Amino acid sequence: MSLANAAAIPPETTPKSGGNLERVLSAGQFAVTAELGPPRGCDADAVRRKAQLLKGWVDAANVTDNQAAVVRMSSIATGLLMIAEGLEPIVQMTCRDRNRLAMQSDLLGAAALGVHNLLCLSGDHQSKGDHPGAKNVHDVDSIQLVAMVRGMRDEGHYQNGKDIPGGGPRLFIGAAENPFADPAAIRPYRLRKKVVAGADFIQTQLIYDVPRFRAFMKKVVDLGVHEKTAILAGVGPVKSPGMVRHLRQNVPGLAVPETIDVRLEDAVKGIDDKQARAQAWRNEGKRICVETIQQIREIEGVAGVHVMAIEWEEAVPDIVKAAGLRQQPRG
């Protein structure tokens, strides 16, 4: 990739986090994020063997906030356990589980506890997850939290105007984006938005149809928003012709090109073990995914990916190796 085209996040004077992710955007480098998916129960275990997975071939982990709404162990408590294992994480908060009372207390306690990132979510809606019955909270929108996040950091002041003692969080603050949701014509300038309510990154949704991806960010480029905050592309490795299907009717806005479906195809003819089969196909979604990226680099304004290997981590420094953006893990 051409040096014309890394986006960097614009200078500060003063680190506004003093992060690890902060710290590779503001400098220009082309920066990668992955995904560590809390467990269902309390096993640390499980979140330092995923955090190993991880530590040196990213250069921080959104931690998941009760992904799909189902319960799952805290997205804070989970990033402690990651900051011990040497790895950054990028704590996911949503707008559907707390009030703004509730939303600021744990971001003190988060900051207070060296959680340097925060990506700002809506959250998905509760009647999809293991308990439809819960009560939506919505107190305040993915934006407004935004806003709130960037007061408190930069004025100093809760939601309500009121001083905070000793400063706010120091916080680098994240938003997602989803290009292709209807309508798909407003995107830009909704991601706008969440800019000037003060997002520093912006995280997308997974991208397959690279072409529609790059027409979007044409127009992100025209105004001018790439040069505001850092643009991560979600990328992401399929595992069979299933979760193809899983991601076209379950995921809103999600292109997924039928070329995927051929590749697939291809890449199991003649195999006829199932585990066989199954390899295959992560192999070849895999490369799918180094040969996005690959694309994805060349596309003005993009500053980094998101490798979302869901439930799958262990495939993360395959394709960051594959695709050229380390060969080795970082110290």
The other form holds:
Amino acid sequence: MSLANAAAIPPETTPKSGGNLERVLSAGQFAVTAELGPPRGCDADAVRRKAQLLKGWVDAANVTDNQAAVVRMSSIATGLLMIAEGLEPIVQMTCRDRNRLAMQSDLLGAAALGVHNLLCLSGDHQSKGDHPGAKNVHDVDSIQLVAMVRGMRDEGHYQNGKDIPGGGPRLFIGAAENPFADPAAIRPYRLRKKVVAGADFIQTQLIYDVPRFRAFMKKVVDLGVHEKTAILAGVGPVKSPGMVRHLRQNVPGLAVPETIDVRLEDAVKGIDDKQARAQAWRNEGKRICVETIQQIREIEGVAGVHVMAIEWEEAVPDIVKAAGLRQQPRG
Amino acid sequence: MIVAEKKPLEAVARMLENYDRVLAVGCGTCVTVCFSGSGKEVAALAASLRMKRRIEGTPLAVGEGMVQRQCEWEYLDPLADQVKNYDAVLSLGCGVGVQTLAKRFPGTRVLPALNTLFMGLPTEQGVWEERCQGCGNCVLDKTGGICPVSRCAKQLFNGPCGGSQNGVCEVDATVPCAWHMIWERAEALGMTEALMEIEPAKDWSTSRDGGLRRMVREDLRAPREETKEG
Ligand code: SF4
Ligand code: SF4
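Okay, that is the form predicted alone; can I get the form predicted in complex with the partner chain now?
Shown next: the complete complex, the earlier chain at its head.
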């Protein structure tokens, strides 16, 4: 396969967004992002609490958009609550719930309210969520969404090609990639497609199988894609053997090697107390995560890590500290 | 073909609650091939309805009719004499057939006995699968003859989502991932290069989203003559 497309990768123009994540990445620093799941109701304090746990420990935090096709507080609204707490949001947007009109108007609004980062996703299918009878949209796919936002920002036009009065939203554009999904051969090329479309940064699916990720990154580096985008490797601490089973069964394309089960088993050897076992598992889960970060850091083309500790935000500072990424929160 | 399945007997019976005489009409094309609306299905449904209503003490007279294609006017004309003798027509055709009958017989209630599912084909004995959503701007040339609109649960145009695993779709493990198939076919035909191009956002105005669709062939149009549907 040729590299014909590589020439079409958009040239650098900085700063694109004026946000913190872009600043950190363009300074060549190893970036750290995390994830903040919005509440299922309208409890703003729940967002504020989580934001305070992450604030200063990460450069920005993703805020999910009806994650797993379950209705939650809007990602943009949650993002505003985060900004008020001093935590920069990476607003996620799926193609499942909005057509191009809704997407563009929401992005104009988000940018006007101070959002700097956007992560473009296809979105989990609604059949897996809490409203399986919903109609899905998929007017554009995730790569078309990236291209649309890039056009809004860099060309100052809507998807229809018409000028946006006053110019488009200054957004740092992200996309996701699952290095372990099938067909394996297409993955590095699909990643390149996202970058050609305009992805400034990429966050990967959770990585537990480092050798497999290394092989994937080798291809990505051979294609030269890492020079045109910042690749943040997804990691996350496991809490228990049950969570490992859940990840294996329910998250497509997630490769969790057996060594993780062995380590969790060993961690609770000789411990009978239920609570103490749970604690031992969690500690071991964080240790595995820290080691994974250290291994991943050495891989060429990796510009940062994305720490996903779902409903376990308090683990993030521990992991960031133990991995030697920062010793205290940054102001 | 258009694939349709039988509505549950209870649902059909409920529609007929207020009628004493109904004409069940099958269709000899698509729904006959998919075993939902042939003469045999008409007879079976008629027998079940008669028996149910007899047991309930409110007998129902069910006539049986059959046309070659419910979606073409000329095939419906011979039904006119039969229809006169009934309070309602129960169509075992697809949604197009039901609507054609309703238009042709404006004074008679026409009711659907089938749920129309999709445009598709049999993939094995007893299994039918969707193949086309009539998007109005076919992209099969770019996707190796495999439709991403009808066969990818997320209607992706630029490759498989992150949930594609072992060749099956993340939404349903019994369904092959359309993009896995597209990629394999492109590899087999030495055409993967084409899949590296970014496919821009689709213009859905030719699809259902553009409102009622109509095909006009001026060269075939009868001058000034009103069409029956018009
Ligand atoms: S691309 Fe459109 S017209 Fe072609 S098979 Fe798919 S839905 Fe039908
Ligand atoms: S797994 Fe394949 S068919 Fe299913 S939604 Fe993803 S790309 Fe489409």
